[in-house]
Amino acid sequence: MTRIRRGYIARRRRTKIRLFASTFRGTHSRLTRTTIQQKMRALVSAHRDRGRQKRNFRRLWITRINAAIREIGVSYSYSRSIHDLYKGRLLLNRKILAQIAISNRNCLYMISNKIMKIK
């Protein structure tokens, strides 16, 4: 029997995987089997850490807001101020409040006074 030339589909698939793993070190970027394993592992880590990153940023914002509220000398805690924000229908999320706490403390003081008056 004569030799049959294979198509390019498998080579194209391996090339795509190698391009993805081109920045990996050692055999993780050279050998096909380990490259596939490392690609799967990288995608799993990326998916897991996207959720983790959201949690970490939320924790950071809460910490910043809490520190700013306590430094201003407002008589109540972070949780109470967030509760009063929602009660007063001031629609500021934690990210914006944290940015205000860092950049402009006077504005945060005015917001807290506004909450106290509504209450």
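C-alpha atoms forming the largest set that superposes within 1.5 Å between two forms make up the rigid core. Positions refer to the first chain, counted from 1. All figures in this text were calculated on a predicted structure; none of them were measured in a lab. First, how it differs from the form predicted in complex with its partner chain.
Q37 shows a C-alpha shift below 2 Å between the two forms [criterion: core-superposed Cα displacement of 2 Å]. Positional change of N93 between the two forms stays under 2 Å at the C-alpha, relative to the superposed core.
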Contents of the next structure:
Amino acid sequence: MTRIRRGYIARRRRTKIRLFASTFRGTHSRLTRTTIQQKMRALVSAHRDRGRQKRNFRRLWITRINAAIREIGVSYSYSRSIHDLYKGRLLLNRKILAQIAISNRNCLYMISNKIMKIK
Amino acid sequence: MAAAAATKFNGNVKKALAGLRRINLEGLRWRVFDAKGQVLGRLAAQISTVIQGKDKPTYTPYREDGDMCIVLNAKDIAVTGRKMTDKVYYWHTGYIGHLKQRTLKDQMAKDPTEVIRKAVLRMLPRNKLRDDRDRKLRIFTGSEHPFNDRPLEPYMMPPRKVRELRPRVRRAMVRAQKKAEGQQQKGDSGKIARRKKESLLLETSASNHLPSSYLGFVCSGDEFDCS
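Can you switch from the form predicted alone and show the form predicted in complex with its partner chain instead?
All chains and molecules follow, beginning with the one already shown.
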């Protein structure tokens, strides 16, 4: 059999990986075998955290809405306000409510006053 | 008055003001908690929410944005049940066999501020912001503090739902009442006996111990003032 050199195939593959991991710290961006491993870990984390991101943001919105809602009354809380929202069949989601809570607090109070009065 | 109060505070002024420069933002409010007669854990829970900044709609988990909390009258904190004598703080020094312990009573005698500080610190999430939050918490044994020139805001604790007395405890309390009434009639002086009867049930701040009967007493407004 004739001798075959592999040429630039491996190098091309590895430069792509190195480009991806070019901003990593220390040897994680310099040594080939390490960068391959770190790229794998980075992609796994990204995949897993795309699902987590949705959860985390919902948590954050809920915390923020809770904080804003509790200033309305003594025993008024996020859970009661969500219950009132569902009773009043208001379709605002938590993202929008949290944004309203930050930017336009009075608007949130108006909304909650209205839904508190429904029955 | 403020100057007098501040100078009366001379001993701990340095410790009280320590690390204030490290706290970045001064858009923070200064909330004052009065621990007199408050139950330890419930107060600590409220303080921990305020310190984390979770009562603000701009709460961000990676940014430290809580208000400065000043706790006064730490020596008048109350606990239910027999915790005064039975609650034990354990810690290990790292050396083998050196598990140390100290009861609540001894800790209050030694340093009452540590009781509240431990309670609040153990309620905060264990992350990198915990030390900064600790720095925002200032606890004072009495009601004097050197922050009188700041814009302070007192914190209203939410009202407490005291659960109804358990039957056995209620019977014990009734028996104690009857005994006190019997003694009152013997003593034959209305005012003193009423004070005595009240003092039986609402033990004074000198002992810092709310017997379980008090805590279980439903606020009916009949006779006892559940404050």
